[in-house]
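Only one chain is given next, in structure tokens, and it is the form predicted on its own.
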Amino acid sequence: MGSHSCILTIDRNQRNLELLAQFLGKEGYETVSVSALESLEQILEHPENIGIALIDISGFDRNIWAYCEKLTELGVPLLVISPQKLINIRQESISHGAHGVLFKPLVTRELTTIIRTLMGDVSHE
């Protein structure tokens, strides 16, 4: 992998955001992973080794589109991840910058797939 290898995962659910970084570790990914959007916000003022974001929404309040936003503006695609299977979720995501949008539960060969094409990265195929 490339300087931009780090996966940044951001979900309300601490479980959650332990299993995401498991299961990403077992894929041969390095994460970080953020609760609270003040976190998110330290991070983003060094955002280098950010090769793609992982947002699940649920739990936020508006402002996270803000951050989604901001992680277009610098660069990093990002993937947003919603409980609720609605059209206007999959629209707001992607007008604020989201390169797609899955639905739990997660598809974890459809979740990998995405990854690899975001970072660009074959050497995990």
The other form holds:
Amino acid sequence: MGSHSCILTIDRNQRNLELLAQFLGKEGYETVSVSALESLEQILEHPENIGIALIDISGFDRNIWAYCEKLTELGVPLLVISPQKLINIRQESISHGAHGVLFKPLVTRELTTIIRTLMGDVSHE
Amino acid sequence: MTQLDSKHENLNSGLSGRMETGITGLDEILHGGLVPQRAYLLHGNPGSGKTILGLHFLTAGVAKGERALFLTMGETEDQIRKNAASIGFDLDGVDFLDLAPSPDFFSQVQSYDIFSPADVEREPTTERITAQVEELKPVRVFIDAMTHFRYLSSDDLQFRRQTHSFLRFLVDSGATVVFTSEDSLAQPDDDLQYMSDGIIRLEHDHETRSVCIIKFRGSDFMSGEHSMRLSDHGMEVFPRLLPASEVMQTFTTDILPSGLPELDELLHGGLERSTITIISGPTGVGKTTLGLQFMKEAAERGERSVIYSFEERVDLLMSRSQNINIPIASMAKDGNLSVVQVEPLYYTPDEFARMVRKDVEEKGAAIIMIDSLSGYKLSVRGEDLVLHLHSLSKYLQSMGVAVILINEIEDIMGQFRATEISVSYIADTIIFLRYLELRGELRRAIGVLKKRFSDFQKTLREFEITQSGIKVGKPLSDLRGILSGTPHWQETDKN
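One more: the block was the form predicted on its own; return the form predicted together with the partner chain.
Now the complete complex, all chains and molecules, led by this one.
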């Protein structure tokens, strides 16, 4: 998995963060979990170990897009997680640097495949 | 042990290995109880009594020293224990596996939406259930409600597979499983119905409750809807009477005389046991009094009778009878008569039938009088009166009981009709009483219209109720047009 083995998970819902950490842990990934933008700010000061970021946009305001762009600038691939299948969310996510958009509830098999692909890409850089 | 209890006991011992549900009437419908190590679906709307039936099932097991497990996915253990205690259930010996959401589920800490519940909760839930079942090895398991597992499955196919596998696991572990479903138009429980070995359907509307067995693999059962009552004592089920009852006695047509020579002459001896007699006539003509006369005579022989009075108050009936030399108070005191006031709007026909069965099977009643068919009709509440009356009468007949049905007809005089509710065919004997106007006086006449098991006098006789009792006169051979209500003497015709 190389040096970028950690997955940054961003979610307002603490239980969602726990479940993501449990699931990704079983898949062999370490996670860094963040539920507030202030904490995200601090983590982005040292983004070296972050392989990809999973951002659940539920509960955040439009400022979240600025952080998406920042992650893209730092070279961290990101996946946006949305509560609804809305075309404009997909378009906006892509326009702010997202590699893809996933809709809740996540299908575990699909999530594993996407993460493996993205982490593989990173480790080959 | 009562005869009804003993019948229940016999059913159980006869079908060895049956498992009692804890509700006597339901076990009767199931021909002794559930077949063990099978899975049964309780199907019914909210408030139909599914959980109460489950409590009976579990506590009946505990009473026999069996391990019983209540697996709850809706109400919490605490709520269930409190509700059960309020209707007299002691759940001390019942083990609980509480899978109901905790109160803080809706707080941010517990709720989630990132994965489906099927992905998040199925595994830990399955692990908890498996661990509990393996540790306790319950003989009885009640699951309330199985449909909650639907939310732990990704699709219908997965739900069917998982539920099937879960039920097999419980049954293979030695348990008999009763589970409920929350059936709705959006999510019907057809799949659970196919998976179960038996389906007990509970129904209720504003006035009545009923239980019906839809399916029972490996056993016969009493089909149809049977009345059910939920009370402070839990659930009671009243199996519908079927004429071909296993309790059938030898048919006998011994004569039950009235003790009045003229009346017995009219009937060629009296009424027969194991027969059904309708006494028909307009209001106040003396139908009840005539029925009481047979009971008075039976009491003198030491035989017991029961009157089910749907209309007249017991105290009024007692006082009135005392005034005409039918001492029903002392007959009751001696144990030869029981007068039961029946409120037709309270009892269903099946509940009433249960009451009658107790009097016959436990107290050995020889004559039963239902006073009147109009009152009984009220208790039927729009259902098929003839069907219920047929079942009850034929059952009583099969038990060797003489049945007297009091039937009021509306017309005081005029057009003659034996009954107005098409039940004449049930009767072996029809006795009618009529008012007639003779020489400006209101008089009464008695006649026999039908008697299946013997001949009878075809002439009518005058009928009077006096302070010393009933008086039946000589045959009114010279009167013509009696049934019209305005008869005339034959001699008058000649003049």
